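Next up: just one chain, as structure tokens, the form predicted on its own.
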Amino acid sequence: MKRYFIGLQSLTQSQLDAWVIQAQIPARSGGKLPDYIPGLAEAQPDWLAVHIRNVNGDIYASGDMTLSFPLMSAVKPFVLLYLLEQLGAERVFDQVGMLPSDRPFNSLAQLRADEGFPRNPMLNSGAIALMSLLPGTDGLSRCENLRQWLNEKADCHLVLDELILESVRSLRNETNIAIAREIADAGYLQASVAVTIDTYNQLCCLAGTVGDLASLGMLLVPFGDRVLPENCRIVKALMTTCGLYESSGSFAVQVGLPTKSGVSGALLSVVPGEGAIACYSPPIDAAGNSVAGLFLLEQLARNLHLSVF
């Protein structure tokens, strides 16, 4: 039987507005602000914005489009994409694996079980290993190189959020430092622990609006010569299997879209061949994923038949 397919092009503004209102309910009851990062805990729990862009140039938006937020781990797919473009897949996957994990995003136990080889690029360990490959002499220059590349390629306007960076730097950050040392001891870190951690902190504090995040997502819907389609395929595959950490498997069944989250409440999904969906809502679940964002993605995927499976 042929599957009935609707797609992003059939979305209406009234549908999106209704789902955004409904998404506030689970966010209030099932989410909490990430208070372990003081700057993120200052967000308002009722903030919500969504921006959807398709390959025809259509844009659907709902909520406050002016809200700016740090990408946090939502930047990880684009660190991977940049390095695939610059160094190639063989070099990148000498540093990091492709396997999903059922452990939290910052699990030191997972890394030790894997003898210091980061399991995938979406975990903290994998992103830390990859950030040691970025060009630049220090964290600032490495962050700036990637920021400029992303803004040029995606036509977006990412900036470094200095206040959030100051908040992140105020933490002892013991887990990520221990992760970096474990990777270094195993021979998979290509810069000093100090420079790598500073790079990681700065890149996670790149900030923009949901419009900027959707523009980044469109890099993974290749057209023209902006990025190589094969590299887009690799990134989307790893977003599907690893992008929501231990929730990735159940999300693939329920929604079926390549997706990456950040503990700020950022959430990005790619609809292959069609477009990108960017959400921002600060209350997150136990795995670090935006509660309202997950609700919205499930409504979009089910009603518009967006699943890639």
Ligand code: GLN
Contents of the next structure:
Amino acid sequence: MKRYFIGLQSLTQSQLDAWVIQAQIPARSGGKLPDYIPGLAEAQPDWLAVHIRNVNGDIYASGDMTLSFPLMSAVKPFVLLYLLEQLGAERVFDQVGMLPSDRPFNSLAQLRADEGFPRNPMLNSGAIALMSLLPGTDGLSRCENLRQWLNEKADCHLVLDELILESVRSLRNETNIAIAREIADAGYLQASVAVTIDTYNQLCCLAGTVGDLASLGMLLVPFGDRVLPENCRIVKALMTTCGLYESSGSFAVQVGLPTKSGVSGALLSVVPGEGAIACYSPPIDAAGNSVAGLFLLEQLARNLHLSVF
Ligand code: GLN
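Given the form predicted on its own above, what does the protein look like in the form predicted together with the named molecule?
Then the entire complex follows, led off by the chain already shown.
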């Protein structure tokens, strides 16, 4: 009789270890390190870690659990969650849309085509617009407020990675500045361009391990009164439709889990009602998504039948 393995709880450690070894191959051949942030280009291409947690508290981990990395865009779902909790959906979606985009994550052309109204909160434009809503007087206090909230709610240990922040600041990101100006000119920015960009840069440099990233992911698998289930639903829907930028549609077909990436090689998937999968491997594909991370998610989703569809 054929045996079916269904759900995260059917994962075995030896299966996970085998996939982690296999994931090195696509990472080596198909991925590149981003060079526009020098600190990210210094990562080792063979760094790899995965941490999976389920609602029963079981943990499966493989690779180097001590690696700490900046979240980069993997922080975006949590900026959205925080603002939904603080301000409500109506206020948040006055500031940013819900439409997917087939353009790259930092596309100024997309923003211009949309007359300065950011398409969704998973793109740089949408996250930048949301930065201007965060409470605090400057980049440091805005980032610190969110960091403390996340650490408390998710029971994790995010820190500001000062070295990466210095590296981000060392090469002025003209595209992100132009995006902030475009949003400001259209009347959708609630703070100065300088404070908004500084907040964005600092938040992208919040860093932790895959264990921390999985803890953040568990915030989106609601239990108790940590966050409103309704807000989790909104965040997961936007991760599914927009979280991997132009790859979101094909990923929904191949894997089918709400997922968010960052150019550092961070990758987080939520398995609704079941748990969270956090991966880290620095080489990324042309869309900015971790190659080894995508490989691992594909193995997990296919073999454990995790797709939400
Ligand atoms: N800080 C990065 C940037 O603005 C984050 C982008 C990403 O992770 N995709 O380019």
